[in-house]
Structure formats: C-alpha cells, structure tokens
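There is one chain below, alone, in structure tokens, taken in the form predicted alone.
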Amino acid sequence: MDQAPRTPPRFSATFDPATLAEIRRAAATGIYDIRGGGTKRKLPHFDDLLFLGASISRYPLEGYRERCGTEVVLGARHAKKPITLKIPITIAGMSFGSLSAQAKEALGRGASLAGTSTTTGDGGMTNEERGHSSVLVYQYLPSRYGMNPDDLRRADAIEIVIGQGAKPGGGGMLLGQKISPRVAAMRTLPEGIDQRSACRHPDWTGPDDLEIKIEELRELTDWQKPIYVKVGASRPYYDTALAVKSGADVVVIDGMQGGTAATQEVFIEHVGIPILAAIRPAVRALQELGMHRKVQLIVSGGIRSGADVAKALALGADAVSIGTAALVALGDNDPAYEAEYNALGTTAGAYDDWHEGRDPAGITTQDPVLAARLDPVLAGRRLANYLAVLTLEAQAIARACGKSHLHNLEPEDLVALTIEAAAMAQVPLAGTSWIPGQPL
C-alpha cells in the first residue's frame, strides 16, 4: 500500500533559519552580535509611495527646455554665512577611524565635484578631508573625540549629534583593530584598544542646556556657521520642536534604515522608527512653529535613488543625506572582491562587518595595505557620477509633476500603495481619497 506523500518541512515564521542561527551563536559565544549596514528587516519605505504625474489636470515641463531648480540654502536663520548647495543631497557623517583616510578624501572630492557638502563624523577632521571638501560640516558628538576649537572654526557648519538612526539612545563603537596610531592620536585614545562612544553629551541634560551649548558654539565661531542638530528618528515631532526652540538653524533626522559602522544588532533592528514615519511629524512641528523652510529639515536613512530624494522632498524635507549608498558608490561591497568577501564568510552586497577593519575594498579599514586599494580620485569621480544621477532622476520626476524646482514637490503629488505607508506619509491610499487616521 502506497504511503501518502509527506508534507514538506516548513520553518516556523517566528523561529526562522536566521533566528535559529542567532540563538546558536549567542549560546556558543555569550556575547551579542555587532554589525553595521542598517536594519535588514523589511520596513515601510519610499518604495511604498508613487508619484502622480501630470496629465490633463497638471501641466508637465519639458526636460530639455524648461529649468528645474535643485539648489538649497541651509542655515539662513541665524548664521552670517549660510551654506548654498547646488543639489539637495548631502554626505552623512562617517568618521575617520570607521573609514580610511582615502575614503574620507574620496567623499570630499565627490561631494565637491557635485556641489554639495560632506560631514566629518566622530573622531575629528583630517587635513585630507578639509582640503578636498568645498563645504565641510563638523560633527560635534557626545564623545568629543578629536574636537578642538580650531577645527570648529575651519568648518563651514557644525552638526550637534544627539542621536543616529541605527542606534538612537546608544553610543558608537570602534574596535581596537581600527585604532591605528593616527586614529589614537586624533582621539587621544590608547592604540589598539576598543573604544565605545558615549550615548549622551556630558555637559547638558535637556533642551535648555542645548540652547546654551548652541550659543557657546555660535560665540566660538563668531555667529558665522550654521548650527545643525541631528537626532535618530524616534520622537520626531517633539525632537524637532525642541531643536528649533534651542536655536538650531537645521534639523537632521536619521531613520532606522540608516547604516552604522558598528552597533548591536538588537539596536539596529528594534530601536527607532523608519524615516517614512518621521518626516511628516517633523514637518508638522516646523509648520506649527512657523518655521517650515526657515529652519531646514534634512532627512536620511535608506536614501538610494532619485525617486527617494524626490519623495523625501515632496513630504516636506529640504534636503537628504546619504551614507551607505555613498560607500557603495565609492566601491564598497564590489563583486570584484567576491573571493575575498567569501573568505570572510560573507558575499558582496551582504558584507556588514565593517567594524572588523578587513574590508577588501579599502573603505572601512585602517589596514594600510587594504586602504591603499582605494584611489581617492577615481572613487570621488564615481561618487560625483552617482550624485549627478540622483539629481537628474529627481528632476525628471519633478518635471513630470509640473514643478520647476524640487522644493515645489508636495504631498499632493504622492499616493501610497499600502495602508501603513499611507498612514506614515499621510498621503492617500492609491485609488482612494483615504488617508488612514483622518476622516473621509
């Protein structure tokens, strides 16, 4: 008698293979997993939004005959010397230490070619970075690593970092293998010893103290430099309102899709909110304070394409910032190094152990042999090319919506494909006039 065919085995949705592997790893080692690369779970994102191109009710612009502006001014609220960028796409803060000196130089070169800014990151300013960045934002972090008044004055803007998208409420890590003699000297740290950055600033406990700190930085720089305040996306409405109340010229909000060089995986996957959920509350706070477009909003966390740029601006941001995508443009996770990624137990496109300092592409390393693989001039051109494509794509979408400037894009130009995205972005579900949470 024939037996009935057996049901194919199935993994549990709760205890899937990745979860089982993590339980076994934790049981074997007794330590939590550290990695970079941002969250890997699927979250509501810009892909869940679509633009409504012009038809009868809207008049599109001709791509080769009618201008679509891209410039943005940052910091005009209080600074004597606000920043004017050719494009609304900036390079996020990534430290020398986390990245090689060659990578930092390449970021500066690429941003300068594209007419935008780059940012220092934790650990101070290198001469290569300052020398090749036409507009450089200096990050002022809880660790104070590498901070000195002279470099604050050499910068074009100052970004007070209170949180990061991958780890709001948590500090960064830099393992000993990346604390080279130069990194140690810049950070006043012992060479080769693991470093963990503080999770909060040592000299204030709330928005009233932040207001005093901003005043100190303005006096130190003679009110010349725009002051940004950066937060990880968690309570964007209140954080934006308090940053404005404290005197910020620019607010930066980083969603949980933002990458990082090293933090606990449990942070990356379970703390913070997606950038799609953070933009509209931040814009609402600015609007209610009468500060929308007066205090600029920069958003980051998973920006990949010109469509992402256009959607972020349509939701009310003034500019976006990219980190992971910029590293890929430089050459990170390049399949040309597939054999070496395999030797590290991973594959091109999935490599996220940036903190270990063994990056075959020479980007997230302090190994002089590996770092020498990256040509800063060539990598900078690659980044500039990528930024040019993002800008052209965003312009193409804006023209299709009949807009003569990227900042003229608006929520009315968007619909959502899912109920979650419609609720977060506060735009209608496609084919309806329904915005979840609002009356019909």
The other form holds:
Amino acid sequence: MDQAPRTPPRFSATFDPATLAEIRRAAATGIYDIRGGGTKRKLPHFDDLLFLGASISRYPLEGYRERCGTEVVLGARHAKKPITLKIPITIAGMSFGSLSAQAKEALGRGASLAGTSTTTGDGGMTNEERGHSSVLVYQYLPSRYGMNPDDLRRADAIEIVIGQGAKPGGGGMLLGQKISPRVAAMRTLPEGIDQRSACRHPDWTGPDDLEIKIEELRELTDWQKPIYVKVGASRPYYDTALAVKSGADVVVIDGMQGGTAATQEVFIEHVGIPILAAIRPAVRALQELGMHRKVQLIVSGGIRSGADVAKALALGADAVSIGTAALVALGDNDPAYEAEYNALGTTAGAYDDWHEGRDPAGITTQDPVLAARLDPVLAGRRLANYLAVLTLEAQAIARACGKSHLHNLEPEDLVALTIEAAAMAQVPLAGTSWIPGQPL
Amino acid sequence: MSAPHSFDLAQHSVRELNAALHALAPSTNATGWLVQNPDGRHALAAGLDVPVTVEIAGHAGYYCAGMNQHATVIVHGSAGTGVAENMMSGRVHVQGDASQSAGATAHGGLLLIDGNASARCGISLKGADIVVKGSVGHMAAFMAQAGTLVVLGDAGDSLGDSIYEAHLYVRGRVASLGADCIEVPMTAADRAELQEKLQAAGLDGQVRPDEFRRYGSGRTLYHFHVDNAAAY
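For comparison with the form predicted alone, produce the structure of the form predicted in complex with its partner chain.
Zooming out: every chain and molecule, the one shown earlier first.
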C-alpha cells in the first residue's frame, strides 16, 4: 500500500545547521569560537559595481600602446621623505608571530619585486622583513610589543593602528601554541601563554591626544617618516576627518572583510561595516577638508582582483592594501594539502584556524617543520606575479574608461547592480540615473 | 658633565631643540643641556640616543623623554602624560608630579618621580624600573609585562590588573588589586632586587625593603578558560 505523502525534513532559516552546530559547540566548550580571516558572510561588495567603459561620449586608450600610470606617492603632506610606490597596492600589516618568519620574508620579497610596501604587525619588526622589504611600514599598535626607536628610525613609514576591519574596538590574540621562544622574547611575554593584546593605546585617548602623539612620533624621527593612521571601518567620515585634523599623512580604512590572525567569530561577523560602505564617506571627509589627494586614503578588506583595485580607486581611494589575498598567493589554503586540511577537520579554501599554528601550508604557524615548507623565494615570486596581474587588470579597466592613470578613475565610471551598493557607493543603479538618497 | 648648553624655548622651537639633541654624536662633549621656558610643551627631549644630561627648567607636557636611550633627563617641575614612554635605557627624573601613563611600555632605564603619578603608571611595562616617591593612581602597572614598579606611598584601585611578570613593590596602602594580581611573599631575592632599585633611585638608607609588600601575577589568566570569564 502506498504511503501517504509526508512533509520532508525542513531546516529553519533562523536555526540553520551551522547555527545549531555552533550552539552545540558553545554548550560543549563554554568558550566562544576563535578563528582567523575576515567575515565570511555575503556582503555588498565591489562585485556589485560595474564599469561602464568607453562609448560614443568616452574615448578609450590603446591597451598596449598608451601609458596608464600606476605610481602613488604617500606621505607628502608633512613627511620630509614621502614614499613612492610603483603600484597602488600595498601589503597590509601582519605580524611575525601570527605568520612564520618565512612568510614575512616572502611578503617582503614579493612586495619589493612589485615595487610596493609591506607592513609589520603586532609583535615588532624582524630583520628578515626589514632586510627583504624595500619599503617597510612599521605599525605602532596598542600593545607596543617589540616597539623601539631604532626600528622606528629604520622604517620607511609609521602606521598608528587604532583598529582593524575584522575587529574595530578589539585587541589582538595570539594563543599559546604560537608563542614560541622567539615570539615570546620579541613581545616580552612568557612562552606558551595565551596572549591578549591591548585594544586601546596605553598613553593617549581621543583625537586631541592623537595629535600630540603624532607630533611626538614626528619629533622622534625628525619629521622624516610618513605617518599613517589606520582604523577599522565603522565611522569612516568622522574617523577620516579626525585623523586629518590630528595630522596624519595617510588614512587607512580596513573594511570588515579584512582578515585577522585570531579573533572571536562573533566579532568578525558582527562589528564593523563593509569596505564598499566606507570609501565614499571617507573621501567626502577629505574633500570637505580640502585634503583629497593631499592626505592619501588606503582602503582594504576583500580586495581580490584588479577590478576590485580599480573600483576602490574610482571611488576615491589612492591605494589599496591586501592581506588575505597575499597569503593565498603565497600558498595559503592550497588544495595540494587537501589531505592535511581534511585531517584538521576542514578543507582547502575553508581553513581558518590560523590561531592554532598547524597550517599545512606553513604560513600561519610557528612550527619550524611546517614553516620550512614555505620557500620564501618562490612564494615571494608568486606574490609578485599576483601583484602584477592585479595591476594589469586595473590598467586594462582604466584604459577602457579612457584614463591615463589609475587615479583618474572616478565614480562617474561606475554603476551599481543593487540598490544597496548604489546607496553605499553613491553611484547610480545600472540603467538609471538614480542614486539612493539623492534627488533625481 | 660639561657646562650646560642653554636652550631657550621662548626663542626657539621644540623642533630645533630635538634636532640639536638628535644631531649629537655618542662621543659628544656637549653633554650638559639646560632647557629654559619649557612651559609645558610636548615631546621635549624625545628620542634621545646619546649619553647627555638634559635639564628642563619647568613643567613638561606630554611624552617628555619619550623612547629615551642612554640620556639623563631631569624635569624641574611636573610632567604631562606619558613621560618616558617606551624608554629603552637611561634615566628620567621628574621632580614634581607625573600625569597619566608615566613610563608606559618602557623597556629599560629608570624613571624616578619625586611626587605622585596619576592613573596607569607603568602600563604595559616591558622591563624598565619606575620608582615613585609619592602615590600612584588607579590601574598602575596595568598589563605590565616585565620590570619593576616601586611605590613609596599608596596605590589606587586595580593595581596590576592583568599583570604578567612585572614586580610591584608598594610601601603604603593598596586600594584594591586588579584581575589576577596577587600579593606575593617577599623572598630574599625580592628584597635584594628592591634594595638595588632603591639604591639606584638614591633612596638607599631612607626606606627599607622590609617596609614594602610585593605584588605580582597569579598566573590564573594566562590561558583562556571558561571558569575565568568573570575575572575580566
């Protein structure tokens, strides 16, 4: 006899399998989930924008004949020695400690080959990265781990870190597995402890103090170094205006897609805003202060392709910064290690337990055996190749829009595919002249 | 010390002062400097890297002697926020009071404060010695990693909150201890260490190590554990 039709099993959209699994994990362990990387949720992003290219009223440049400039000068507002990069794509701050020494060296090698800068992280400057980075930005972080004036003087620029996109308002974490003897010594910490970096700077509070702190850093380095101020994307209009008022040469805004070495999942997914929503308010602040292009704007968080680079620059940024993509270029989450990722309970492409220090690719680890897997020369070459592709792609788009320099890209070159992206990027919805929030 | 080179900040800028001090070679014979009319200016004598003595004839603003290396800086007055912040070596002597975050993140050298120090004195200390003849405000030695804080007077609330391996010695009353900061029995090695710090501060014979109590890390928060959640 036929069975009567039954209602098939149906998962709740609210209590979906991932949510249920997290509830069970939390109940079993009593500790929040910690992971690396940036947000994994679907967000309004550069994919929601398109370039219009040339048409009867717009004149393109010849792809292989006419020059499309890519260089960018950073820090000319106050620094005696501003830095000039060949491409407007920099390597974001990532610490020795979260990354192996080999990975830091590879980042320096790749960036130097491409004519751009790399950046230290929470934990101080290593000789490897200084030696292999032609332009090195030294981060000035709340923890001040490894901070010393000799390294300030041998840096090419200083980046005061107020926050990062993955966790605006949060301090760093480096769990005990990665506090090796060398990492511990650089940070003046006992080996093997779970290290909690401060979330606030220890000797200043608020924009008035920041202005005095910047003055001190300039005095310490005889006004030679460009000084960046980096914030996580949350209140980009006000943060940019306050950074400019405080005397910054460069403002860095990191969207919530930006990665972290280790942070609570709830923080990564629920604090901060996407980079797409942060660029126009920051540019507006610069324009209102008469500082657009005088104080440079670097944006980061989810930059993957030359199209992303071009879109960020068209919205008004002077340069972009990459972190996660750079690690992937080095070899992070490489399917060649699939069996080892499986052994860790994950799969290539989804591995994010960077804090555990067991990275099969040898990048987010302090294990000497794993770290030795990464050849810094080869990995550096891969990064340089990737940076070259990003640049060529951005140039291809810029030429199609008739621009002789990437900085000549402009919002007028863009349209949005969604109302959300149109509102955030302040460009028209494709096929219309409608920008949400603006009169027709 | 040679006869002081006088530098009048009523006539010259802080930039000119620091540029002159930064231009000195380690072997300079211009080892004595007197800064007149400081009037609370910021970043005075910041970033020194030579064994000279700079005397500041008045009050200093923020970050006086910041990141000092090798030099001796004497403030004949009070100092603003972050005096001797991130000092690596040398000696900084504040003859008046010090504002917030005195000696923040300092790695080495000695910071001597004749008066009181405000909140967060020795925050994130990384190896320097701080001696305060008066009292310290709340959250002194917050997250202090290494080095010593010696307080002849009292300590405010939450002393040594989230401390790592710094050693704290307080002669007076402690309003309260911060998370994971505990009183530690004084050992002979502690007394010898404290005696050495007092001697370096010129206090030998004026106060005795056995007048102090020592505080340090309980090391219960060195690893994340659910049962510690309420401690933060």
